[in-house]
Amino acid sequence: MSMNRRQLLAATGALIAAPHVARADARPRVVIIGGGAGGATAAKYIAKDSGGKIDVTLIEPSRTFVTCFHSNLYLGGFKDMKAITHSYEALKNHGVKVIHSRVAMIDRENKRVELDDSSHQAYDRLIVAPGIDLKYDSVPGWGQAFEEVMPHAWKAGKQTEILRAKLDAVPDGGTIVMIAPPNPYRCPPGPYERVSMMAYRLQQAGKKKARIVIIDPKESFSKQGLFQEGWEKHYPGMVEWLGPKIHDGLKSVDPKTGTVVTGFETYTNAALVNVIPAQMAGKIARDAKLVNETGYCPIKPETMQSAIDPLIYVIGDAAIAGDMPKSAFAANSQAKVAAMMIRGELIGARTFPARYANTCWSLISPNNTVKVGGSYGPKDGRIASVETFVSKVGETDAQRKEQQDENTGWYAGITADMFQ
């Protein structure tokens, strides 16, 4: 059949007026950047209960990840890495696309997600859920450079085992400085926890001489009432908490040397330097512009939805979210609540008022857990407590006991509903 000029002209007109080629696939598309306990609960969510209705994509350079909540358990020798260490592959069963590679960026005005190998993901809705980034400026003679030397072990793996290596090589009656962060700040791994289990782990060697010495910017730590009844009964002179009207101030390290200047002292030849420097939303979100001045994300308390793109929902430790903290409990319990939502935006699905939980466990020594935790709802922009509760000093050693196997049963029941 052949075509005249008039013919061709209203036909190629035609194909420049197509807003768009219709997709074979017209399922609406969710991608999510980041394979934490937020991202991949998000993606397991909306996947599954959608019944394959939603298009979902989870974006992550990692081939497994290793979890920062008992990371602190490994380091006292109660677990091994691969008993923190989880597989995407389960993820697949219930229909996520899994991409291991790097976000480059994301195109927020053309609804795509753009990944190091020059490839893109286009989205319907976008969950971003980054984690932090360490601020490495903010310890004066410190940076990344350093890492190895003094660990941070603030992101779990290589930086945990370096930690652990280091802290096993410290001498009977050698001092570790450990650097606390500021607020807001990842937790679990959680300082205190983590001064308990290196303890732990010294006393057991039989270097009951070594000291830990904690200088922190903070005027005061949760459960600090409990750690310190714990220090004190289990590891007798072996911890010292200083406060910053104590130590007057981290004014420098110096990490050739071992050497630590706060105002009140110098601690020099450390047998190990633990520096956990302040913390801000992974760079993906600050490059899209999702941070305020803070350096985390703002979001809008009844869905996790981004306050600055309403396309965007931002979940874990990148969000500002109110009185919850950066805990991997938070994050599950964020990530349900987004992929509801997401699930009623895009396939009519039933939404709930939005509810938050969180618990977090802490080992002082075996069979001594101790917790802190609530619920939590939006209250006045923000997400607020609505009941909390925290464990008190002079428990029962039975108690105590039973905190512990709470905290062992639910690492076990929270990694199989992110990850299977």
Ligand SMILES: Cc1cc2nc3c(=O)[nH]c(=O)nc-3n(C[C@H](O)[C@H](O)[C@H](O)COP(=O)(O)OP(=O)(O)OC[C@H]3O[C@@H](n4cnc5c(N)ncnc54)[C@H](O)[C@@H]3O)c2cc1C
Second form
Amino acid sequence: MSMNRRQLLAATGALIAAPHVARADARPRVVIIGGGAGGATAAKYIAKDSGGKIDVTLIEPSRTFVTCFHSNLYLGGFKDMKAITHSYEALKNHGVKVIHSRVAMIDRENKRVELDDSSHQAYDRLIVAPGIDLKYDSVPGWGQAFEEVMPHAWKAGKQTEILRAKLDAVPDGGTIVMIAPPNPYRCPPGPYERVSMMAYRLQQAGKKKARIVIIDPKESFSKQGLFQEGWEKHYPGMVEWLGPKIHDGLKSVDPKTGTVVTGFETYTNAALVNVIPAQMAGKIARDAKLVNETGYCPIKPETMQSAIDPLIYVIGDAAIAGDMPKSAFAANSQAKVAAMMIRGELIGARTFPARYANTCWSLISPNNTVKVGGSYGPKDGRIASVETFVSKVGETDAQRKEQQDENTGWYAGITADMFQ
Ligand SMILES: Cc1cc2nc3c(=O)[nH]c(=O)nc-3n(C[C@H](O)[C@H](O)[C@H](O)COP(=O)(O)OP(=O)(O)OC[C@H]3O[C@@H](n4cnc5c(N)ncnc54)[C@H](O)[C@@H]3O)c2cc1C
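Could you give the coordinates for the form predicted together with this ligand, as opposed to the form predicted on its own above?
Below, the chain from earlier opens the complete complex, with every other chain and molecule after it.
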């Protein structure tokens, strides 16, 4: 009687003793958690550049991805929801297997992840790219139960639509209060670009008596001089920024009445309160104990490898990336370094010293965009700036328009780089 391969392995005990070895596909396996700016890029580049030699599985619960980047442009009316929504379909052409599910647990000891449906995916290398979670308890009186009444819109999609609907309902003379987040958080200039877009949309609707008050826990913020110059010039009297020395601390918010209490003043009946709370690495990274006391994941700057588990790479907002901000540009750049290093480890592909880049553009008013960015590299155990640049106050209209053209081109380029 002839035995097939499976019967033979079972008879010799090999199937029971070494279940992971007995698989038809002997390619090394990379599993990626999270199909955002970091994860989607990493999945694509590992699959594409390994020419099919690595088995790549991307696990992401959503069927489409709505980018936070340019969601402020949706708020201002410069883009529609379709323009910031992307499909994972084309990634399959590179050989990426996409599983629409949530990873419930990382089993580091057995090198596998468990999905919501209790199935497992084994890995030789794991990329963790879950982005951020919001600290719902960081703003007294607010919490997840109130995120539709006082939206954060710091994860894009439904929240972004709620924020715009509420913005459009603000009456002339109404007050918007934005609670800005403490460092470190996703997209340092994001809250202030958002304020610009809110002011623009109010102005377009003829509501020039509406005002936006920013309660900020920080002494200063990204591109501050540039934003404040823009607000004074384009939205006079509409935007008021209050740092901690002025507002003397945020005491509480009351979602039922739209009240915001600071040490300095109480705002009653705010027409819209946009709470952007403190942030931390996504739950899956925290549960797997890949974070340190900061709530984010320490990494090796030469590779983006977790400093805690060498078989795991952490990229994007969840990682502690030194001088790099938490941005889509940064996540995409880190993903390419991780993808290269993993190909080097698993199939002996050639690797080069890590180099990272970032630019963040912010639209202040139509065709008036400012930028900040730099290049980065490993230094003294962290990712450090090599060179930086930032727009200047008083730039010409032509320069600002050129920067908006760059911004538009960047969005088209990075989303194609992630998803096509
Ligand atoms: C208003 C705003 C404006 C911004 N503008 C810009 C900009 O102009 N330029 C710029 O570069 N950046 C910008 N950003 C920042 C940018 O969106 C983020 O830095 C970037 O998306 C981070 O990428 P990531 O891959 O780390 O996380 P994300 O893009 O958030 O992706 C994480 C993914 O992981 C998935 N996930 C989480 N947990 C699990 C799990 N357990 N199992 C499976 N999947 C999971 C999530 O569903 C999500 O799709 C902006 C952000 C905001 C909020």
